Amino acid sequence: MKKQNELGKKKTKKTWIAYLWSAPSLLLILLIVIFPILYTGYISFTNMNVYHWTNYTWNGFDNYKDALLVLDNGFIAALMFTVLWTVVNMVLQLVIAYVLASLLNIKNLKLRNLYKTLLIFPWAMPGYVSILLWKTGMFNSQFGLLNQWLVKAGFEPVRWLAGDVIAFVCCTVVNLWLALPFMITIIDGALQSIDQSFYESAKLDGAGWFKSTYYITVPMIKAIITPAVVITAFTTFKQFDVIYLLTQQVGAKTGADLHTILTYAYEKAFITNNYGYSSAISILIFILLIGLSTLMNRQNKRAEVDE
Amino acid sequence: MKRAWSALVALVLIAGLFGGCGSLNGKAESGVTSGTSDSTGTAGTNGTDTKEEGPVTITIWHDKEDAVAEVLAESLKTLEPDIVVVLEKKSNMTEALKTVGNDPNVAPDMYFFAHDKIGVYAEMGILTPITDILPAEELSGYMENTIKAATYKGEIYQLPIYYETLLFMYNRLYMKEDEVPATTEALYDYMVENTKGGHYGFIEQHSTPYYAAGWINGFGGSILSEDGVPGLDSAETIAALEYHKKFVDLMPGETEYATVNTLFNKGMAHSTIAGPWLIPTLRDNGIEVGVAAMPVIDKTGIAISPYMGVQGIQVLKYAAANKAEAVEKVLRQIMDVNLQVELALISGCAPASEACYEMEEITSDEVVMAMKETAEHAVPMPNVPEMDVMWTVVGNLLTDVNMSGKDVGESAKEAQKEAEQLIENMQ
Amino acid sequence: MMQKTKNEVGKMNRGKRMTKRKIRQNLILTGVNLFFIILSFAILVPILYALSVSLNAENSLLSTDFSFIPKHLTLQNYKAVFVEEPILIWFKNSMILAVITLFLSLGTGIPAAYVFSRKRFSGRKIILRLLILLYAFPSLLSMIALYKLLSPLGLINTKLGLIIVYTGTMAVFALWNMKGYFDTIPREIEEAAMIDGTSTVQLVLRIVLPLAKPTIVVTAMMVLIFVWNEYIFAINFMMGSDTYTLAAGLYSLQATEMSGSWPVFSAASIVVSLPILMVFFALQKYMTSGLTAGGVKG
């Protein structure tokens, strides 16, 4: 009886103790991450817009009313669009940096600091720096290095962000231009974390090459880079910059009819000025990604990132 | 002591955190008093300073060149040392003032923009009437499409300074004087004789709203009306946007203005249509600019009628209510005819007196002149709450004709019916 | 390995079968540096693109001639980005938002990960699956909310405000990202010491903290490119350019319709960079020292 009251105790202190460690830290997560959605939430059931800017009221449901009005068959492309695009970029993203990882820890590779500097490089620039200089040095079709390469060499200009599989092929590129930086530094990484000595065993055990990274280096790395792989789906579902400034700015669309959740959402909602309904929106869009990765999650067990 | 020791750190954390506070906002603080053009001087020490002795700060946002913001400040500067002016350029002006007009500490006094936000601010309740701080018949002296367009609901929100609009320009290296197209079927023609080889006859932001409306307009077409109610799906816009199409496929694909302008510039296109601001780069380009009157439309007979901007001075709210002399004092300066004659000179754009036009400087320069001709069958851009959604509207609208191909027709419906639903959900 | 390949090769074909495999070795040595040097260049034509029209006396950033060599070397449009903009306070505000916001977060970040990684706790498992969770909410609209809550604090327009709302953006990431490391290191090390007697925070400053330093050296670079390249939140809640940190005078720098000069903002966009640059390369000794080289073996 004593010891079992004990060990509550234990447990309650134990409890205690984690979230003293942890308050700083989720308490700005408290402010900045989740007052931002609980705001939302609730500006979502008001009518807040241009007509009633301070002095707006409780409305109901009616923003999602005009919400699900919305989301027509335009939504479900752009919700299909987003899924796809996510899934291209991710895979590249990783098999790519995967390999180019792999390849800068191969042995006696002097250089391998140079080359990792470099390849990292985009990385230092904020993003709408780079993907202006993409779309108006490398795309442009009058000036774009790019064509200025195809006309000396011989070939008709393209317009490479007009067409829309043209246009996702170059959103892709700049994409995985920016976001490469980080998944080949988070895979380097753990790459090194593994202990030689198992790859040395594995090959007094006669394992070649493949038969080591499947049994050896992907187990050993995922669940270090999970974290980071899964911040990045979300990153890459949430998406709105590169696809926005590249092919849908307002005054210098190009043509390309490509629309991810967020851009379709902010064509349909946020230019209204009624942040009722945009919250509402964006409400709706959350709880949409939070069914897809709990769908994801039980589909794929193994890839469940707690133990 | 295990739990002591955990409890010390998680206090030193959050003493950290907010002993970087103090230090930090004394940072910012001390800032403000030693930077002169720090707008944070607005921040907190107004409130209190119009009730003291001392200056009055008077916060001005803007979006202009540093020519034009220079000239104003050192007009303003006049009236030191009892107000203080500070011009501030601000990025992402129209945005940051939706979220902070109402916000006594960071809003800016006075807002330095075109007239066509007005209708935006004036429904959040940022804005006071210009006529709440001037008397009415003071502003007799505007020209009448100014004071217009600074109405809204009635009220006049805007204290105009100068107007704009797009102007015909032309490289006179290649196009003569007389060789300038009358009409736009003449201009049609230069342009299937004049583009081959990487040059191009005639050049404009085709699928950007802002310069596919003088078609629009010149049609009898219009993108809103004045009370909010969008015309994509009539007759005449959609007979714009079919006839526009011939000249879009003599031009580039891109409608930005980046290509637009840089072909202009680089001496690759003989002619475009666009804002005076393109003007000195030009000049320093060593491009010799023509400016001349808007091509007629053959089938109306009108002349391309592009949206006219009045540039102009709005006073917030807070501002009105809580400095209302320093602000009088700083509309007066800026009411001032001369200034008007001097930003409108540097700016290449009209001036919104009449009295300036009487004026040797003004009635001299050819730029000014010319954008006085061509606004006078301009249409002032429509200054209501609706016309936010109806640049996304139309943009989209031009780019599926323009640049997709598809009928014009049914996707002028479609984008009617867009706006139409975009301005129900703005309420 | 090359231990392994003594022992194992007999004394006649040693030299013979050393010299082939080197030679093996040296090609594929070559084809991957080949390899690595095209694709260093590949990646790096845009910046170059940027670097070069910077450079360059007469030209903008669109041209038709464009060569990766300067026809007319120029530091023009670098003397402008220092001498007429205050390119320098921006620079300064960065820093000191920047170093702030790094130590708030590791400060904050490792002992929530530690604890969250070594501790079972109630609620754990619910607090981590709902970080994650909240991570999917598109941020565009939190520009609003943040405002409504930094206001009646008085902190929009301060340092803090932005500092607060930088450590609270990247609070999820450093939680998550360095939980999934200390995961990965052995706990038995931790209980050895356990048992010598050592305090908790002893623990994780000797022990946990040398082992996690790659881990730690990610977030703390992650940190520090978030805040040295954002802008949105910068413009938004500082009211003066003179508040502004580099990636929001960029942006107020960037070519409009109305002003801005392309080679001038090239030339700002590679000098906003160098900071950041000279940071890997710093930084790169400390990330390639994994767990091997902290002397753990599994």
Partner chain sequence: MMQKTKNEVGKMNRGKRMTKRKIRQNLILTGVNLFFIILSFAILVPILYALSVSLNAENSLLSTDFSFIPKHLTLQNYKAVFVEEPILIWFKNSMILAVITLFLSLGTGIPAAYVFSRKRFSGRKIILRLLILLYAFPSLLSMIALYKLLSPLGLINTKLGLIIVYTGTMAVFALWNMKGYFDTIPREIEEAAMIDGTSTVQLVLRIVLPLAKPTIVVTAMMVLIFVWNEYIFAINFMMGSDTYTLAAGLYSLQATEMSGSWPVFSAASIVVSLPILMVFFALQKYMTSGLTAGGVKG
The other form holds:
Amino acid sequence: MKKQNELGKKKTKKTWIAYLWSAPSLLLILLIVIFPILYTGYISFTNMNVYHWTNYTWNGFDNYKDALLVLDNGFIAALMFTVLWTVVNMVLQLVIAYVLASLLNIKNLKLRNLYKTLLIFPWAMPGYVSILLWKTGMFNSQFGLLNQWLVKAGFEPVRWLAGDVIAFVCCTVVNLWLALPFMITIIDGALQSIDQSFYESAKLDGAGWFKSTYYITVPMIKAIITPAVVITAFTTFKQFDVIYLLTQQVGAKTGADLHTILTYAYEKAFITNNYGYSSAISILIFILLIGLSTLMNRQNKRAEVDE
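What would the structure be for the form predicted alone, rather than the form predicted together with its partner chain?
Lone chain follows.
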């Protein structure tokens, strides 16, 4: 009994020592992560804004009702646009990245390493710099490169970022420019991991490119690229810089009215200064992302069990 008590005391002592050593990190997490979330949740139930900075009052779920039930407020429209933005970009990324990665894996391809270096270059540049270079160097209505080409060809200049549809296309192009290198790298590595004997056997059996891709390539690279697809999908869903810098930047708005849920929350917080409402939007985004993460984890676990 004495030995058991002594062992119990030693374990308790080690546990407390472990807590003491981890206390600074836990405190930082509490201050930097947990407290802002809790404070944002608290503000979301008030009418805090620029006119009620210190004398705000509790208004319950009014902010959430305004966001979810009042269509004119724009949150539902921003959410639908965010879903559309994510789906379109993910489909294009996967298709284009797969095609380019397949081309890079052609046998006896010359200058393969040079092509890979050029394709990875946009990813190496800071995103802020790339976006502004596209905005001023390519899409500018007066001296942008695209309009210079159009004028030389005898066409009228185009205001690339002035309309919603054309601005959406331009934003998609820039986002692909930024995101494709990562997806190409992942798919290229996945393709190189496949034993070529599978394709040789399929070719002997008379299988063409489409059948080989469907029955060999996709199943064998699925487990490798799935985490990259999930990460990229969440990154795209939380996209802020591309849409904001190209179309919504304060003092440089282009006329397009495109809003993801993050640019919408930013506008309500720092443009209209409606902090209570923007906090409610932030909490809704947080809950939505947590829900999507949980759903994706469950699906991945089911897929692993099925395999």
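So that the term is clear: the rigid core is the largest set of C-alpha atoms that superpose within 1.5 Å between two forms. It should be emphasised that the depicted structure is a prediction, and the values quoted were computed from it without experimental measurement. Numbering follows the first chain given and starts at 1.
Asks: Does the distance between the two CA positions of D62 reach 2 Å or more between these two forms, the core being superposed?
Replies: After core superposition, the C-alpha of D62 moves 2 Å or more between these two forms.
Asks: Does the C-alpha of G255 move 2 Å or more between these two forms once the rigid core is lined up?
Replies: G255 C-alpha, core-superposed: shift of less than 2 Å.
Asks: Quick one: core overlaid, is K238 moving 2 Å or more at the Cα between these two forms?
Replies: Comparing forms between these two forms, the K238 CA shifts below 2 Å.
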